[in-house]
Each structure stands twice: as C-alpha cells, then as structure tokens.
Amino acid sequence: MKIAELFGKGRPVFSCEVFPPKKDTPIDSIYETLDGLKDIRPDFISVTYGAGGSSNVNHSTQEIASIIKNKYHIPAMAHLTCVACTKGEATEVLAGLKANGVENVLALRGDRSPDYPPKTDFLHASDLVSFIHRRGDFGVSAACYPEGHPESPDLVSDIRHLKEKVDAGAQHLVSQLFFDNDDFLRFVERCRIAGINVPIEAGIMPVLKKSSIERMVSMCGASLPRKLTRILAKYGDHPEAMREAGLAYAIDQITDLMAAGVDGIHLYTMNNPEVAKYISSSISTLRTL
C-alpha cells in the first residue's frame, strides 16, 4: 500500500520511525524493537538511511524495510538520501526494494558526514523525488521543516522549495521534530495557502534526556518553548523525572495536535519500543476518533 492512501479515512494516521543497528551490531537486534512496535499497530514504519553512505548500514535499511513488510505485514517506508547515492546506486536500491515488495520511499537530501564524501548526482531532495517518481510503482514522501530548514534564508523560500518537492512527485510529507504545536499549525496553514495539499504528518520526538535533546536541537534548528525549557531546567539532571516529564510533554503535544485535526503523527521512537507503547496506549482512544 502507498502511504498516501492511508490518509483521508476519518482518523489521523499514526506511524513510527526506526533506524538500523550500528554496523558492529547484528541486524537481528532490530527484532526486539519491531516486536514491540507491532503491538501498537502503527499504520506504517519508516527506516532511516545511514549517514553519509555507509554501504553496510544502507543495505540494512533495505533489509529492515523488507522485514517490516513481509514478516510483520506493516507498510514500510525506506529512507533514501541524495548525499549517499549516485543515480546508479539509487536505481539498484529501488530495484531491491521493489523485489521485496516495499512500495514507499522517503527522499531526503541527507546529513553530510566528514567520513563519507557526498555524492553529487542529486543536488537537492526534489531531484531525488523526481527520479523516484519517474520510475513509477513507488509512493514518494519528503521531509518538511515547521520552523524552516536550517540552511533556508527565510520561511518564504523554504515553502517555495517544499512546493518544488511536491510538484516533483512527493505525495506525503513528514515533518522534522518540533516542540511548539503553534509552529506546526502555522506551517501547515502556510503550506495550504501555497497550494501544498498533500498529507503532512507531525514529527514528534519524546524528550527523555536533556543532553540528547540539546544535541538534536543544535542539529535541526528546532526551538524550545518556555514550557519545555522549564521542564529541562527542573528535571534535566534527574533521569527518571526527566523521562516521566518528557513522556507527558509528548503525549500532551499529540493530544493537542489530534484535537486540531492534523493528518497524522510520526513518532521518532529512537528504537525504544517501550516508549512507543506507552505513548500509543495513552492516546489509544484518540486514534479511533
């Protein structure tokens, strides 16, 4: 099933993201994560692509997407990045996904890594979106940034580039993490005014550790609202309290977003099925309305 077909059925889509095990960890370790996630019945699971282009990790992305689709019978979406692929490599990846019944790809520029020189066949995510779209048989998704891409000069330019990705064939968008729902809702409104009418999922990352979220925010440019900074200041040095407060904050975010009628929630699980199950259980009734 194409991801875009999951939307418009009277309820918000709920999906999850996992990442491949590190290169020195057996791929079988992903089964513990997936065994936990299957119990919450996500509408689909996405699998990240290795930073920079590590061939072992990138092969794992295809393998895990296939496992999700064929062992767990959950629609899978494999990430694919510009910085990691030549056109020939992208063609090979797509052929492998198709052979294993994986029908969905999230096309990204990807984060550059000093350990792997970036490939240059696809300079922008819109180029990769178009490349995949022209080959047919795939649902193509793309990323979006509620507060603007860190490298974008302004929000107007950011929306214009996003429209280019949609016009190139992106049928569904997944947002970068954010912590202020008003930022996301204003972003969706700007998208609709610009003629971007594909489903837009809200990307939610639970804040479980102060150090981890500060690192993520420095990388993606997301801002921390006053409510969250108070939580970090009060509980950041107390792991159990921080975990409890962070989960409560994420659940509150999701509850408010669902009440606002968002298209879907994409949960960044960090391969922690217990956190995903806790959140899913807390919003189980909301997912049916």
Contents of the next structure:
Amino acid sequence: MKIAELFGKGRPVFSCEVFPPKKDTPIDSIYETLDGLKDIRPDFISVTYGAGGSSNVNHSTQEIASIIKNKYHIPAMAHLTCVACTKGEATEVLAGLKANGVENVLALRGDRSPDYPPKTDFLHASDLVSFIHRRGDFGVSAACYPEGHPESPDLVSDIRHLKEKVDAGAQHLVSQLFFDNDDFLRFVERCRIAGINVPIEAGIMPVLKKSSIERMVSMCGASLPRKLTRILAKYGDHPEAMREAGLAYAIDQITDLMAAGVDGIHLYTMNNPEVAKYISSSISTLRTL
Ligand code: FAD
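What I would like now is the form predicted in complex with flavin-adenine dinucleotide (FAD), since the data block earlier showed the form predicted on its own; can you produce it?
Now the complete complex, all chains and molecules, led by this one.
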C-alpha cells in the first residue's frame, strides 16, 4: 500500500516513527517496540536512516522496514538520505526494499555528520525524490518544516523548495516536530496557497524530560510556546510530574490538531511503545472521526 492512498478516507491518518537500535544493541530489541506499536494499529510505521549513513545502522533500516511489512503486516516507510547515498547505493537500497515488499520511502537530504563526509550525487532532497519517483515502484514522501528549516533564510524560500520536492514527485509530507499548533496550521495554509496540495502530516514528539526538550530545541530550532515553558519551569526537575505533563501536552496538541481537521499525525515514538499506547488510547475515538 502506498502511503498517499491512506488519506482522504474521512478520518485522520495516525502513523509512528521508530529508529534502528543503536550499534551496541541487538536488532532483535526492535521487536519489543513493534510488538507494542502493533496494538495501537498505526496506519504505517516509518524507520529512520542513521545520520551521516553508517552502513551498519542503515542495513537495519531496510531490515526493520521489511519486518514491519512482512511480520507485522503494517505498511512501512523507509527513510533514505542524500548525504549517505551515491546513486549506486540508492539503487541498491531501493532494490532491497522492493524485493522485501516495502513500497514507501521518505526521501531526505539528511543531516551532515562530522564522522561521515557527505556523498554528493544528490544535493537536495528534491534530487532524491525525483530519482526514486522516476523508478515508478515507490510511494515517495518528504519532510517539511512548519517553522522553516533552520538553514533556510526565510519561510518563503523554504516553501518554494518544498514545492520543488512535491513537483519532483513527493506525494505526502511529514512535518518536523513543533509545539505550537498555530505554527503548523498557518504553515499548511501557506502550502495550500503555494499550490502544495499533497497530504501533510503533523509530527508530534511527546516531551517527557526537560533535558530531551532542550536537546531537541537546540537541534531542530523548534520554538517553545509560553504554555510549555511554564510546564518546564514548574515540573522540569520532577521526572514523574514532567512525564505526566508532557503526555498531557502531547495529547492536547493532537486533540486540537485533529479538531482542526489535519490530514494526519505522525508520532515520534522514540521507540517507546508504552508512551505511544498511552497517547493512542487517549485519542482512540478521535482517530475514527
Ligand atoms: P531539503 O529538502 O534538501 O532542504 C534542506 C535545506 O535546503 C532547506 O533549508 C531548503 O530550503 C534548502 N533547499 C532545498 N532545495 C534547495 C535548492 N534547490 N537550492 C537551495 N536550497 C535548497 N535525518 C536523517 O539523517 N535521517 C532520518 O531518518 C531523518 N528523518 C527525518 C524525518 C522527518 C519527518 C524530518 C522532518 C527530518 C528528518 N531528518 C532525518 C532530518 C533531515 O534530514 C534534516 O532536517 C535535513 O537538514 C534536511 O533534510 P530535507 O530532506 O528537509 O532537505
């Protein structure tokens, strides 16, 4: 099933993201995560591609996407990045995915890592989107940034480049995490005005620890609304309270987005099925409307 076919069925799509286990953890540990996620019946699960492109990690991206598709019978989307792949390597990865029945790829430029010099066959995600789309075998998705990509001089040029990805063949977009729903809703409106008419899923990251929110914000530049800074100030040093408040915040964000009629919610699970289950059970009826 191609991801774009999941939309337009009168209810929001609900999907999850997982990452391959770290190098020193056996790949089997992913089963615990997927066993938990299967109970919440996500419409699809995406699997990240290691930053910079360590081959060890990225073989597991293919392997895990294949497990999701063939063992759990859930549509899978494998991430793939420009910085990690030459054209030859991308061809090889795509052949492996196709052989395993994985039909969807999230085409990204990827973040540069000091440990791995970037490959240069594909400079922008739009080049990779076009390369995959031309093969004709895959549903192609791409990333988008409600507050603008951190390297972008302004939102206008960022949306212009996003349109290039869609024109190159991206049929579905997944957003960077954000904490202020108005940022996302305004962004979707701007995309529609710019003629970007593919489904746009809202990326939601539940924040359960003060340290992880600080790390995320410094990495991706998401801004913190006053409501969240108040929560951090009051509960940030109390782990249990912070966890409760972070879950409540994520559920509130999703409820509001669903009420606003978004195309879908993409939950960054951080491989924590208990958190995903808690959130999913809190919105189980909303998912049907
Ligand atoms: P692009 O679309 O190429 O955009 C990057 C920047 O270049 C933007 O500022 C854009 O405006 C600009 N740009 C685009 N085209 C042009 C052009 N023709 N001329 C000039 N400027 C241009 N990283 C990983 O390593 N692995 C993952 O699995 C992964 N998964 C992700 C999933 C999601 C949903 C998101 C939102 C991000 C993910 N990332 C991942 C991070 C992502 O790779 C980085 O954010 C990266 O910096 C940009 O990737 P992109 O695909 O958006 O790039």
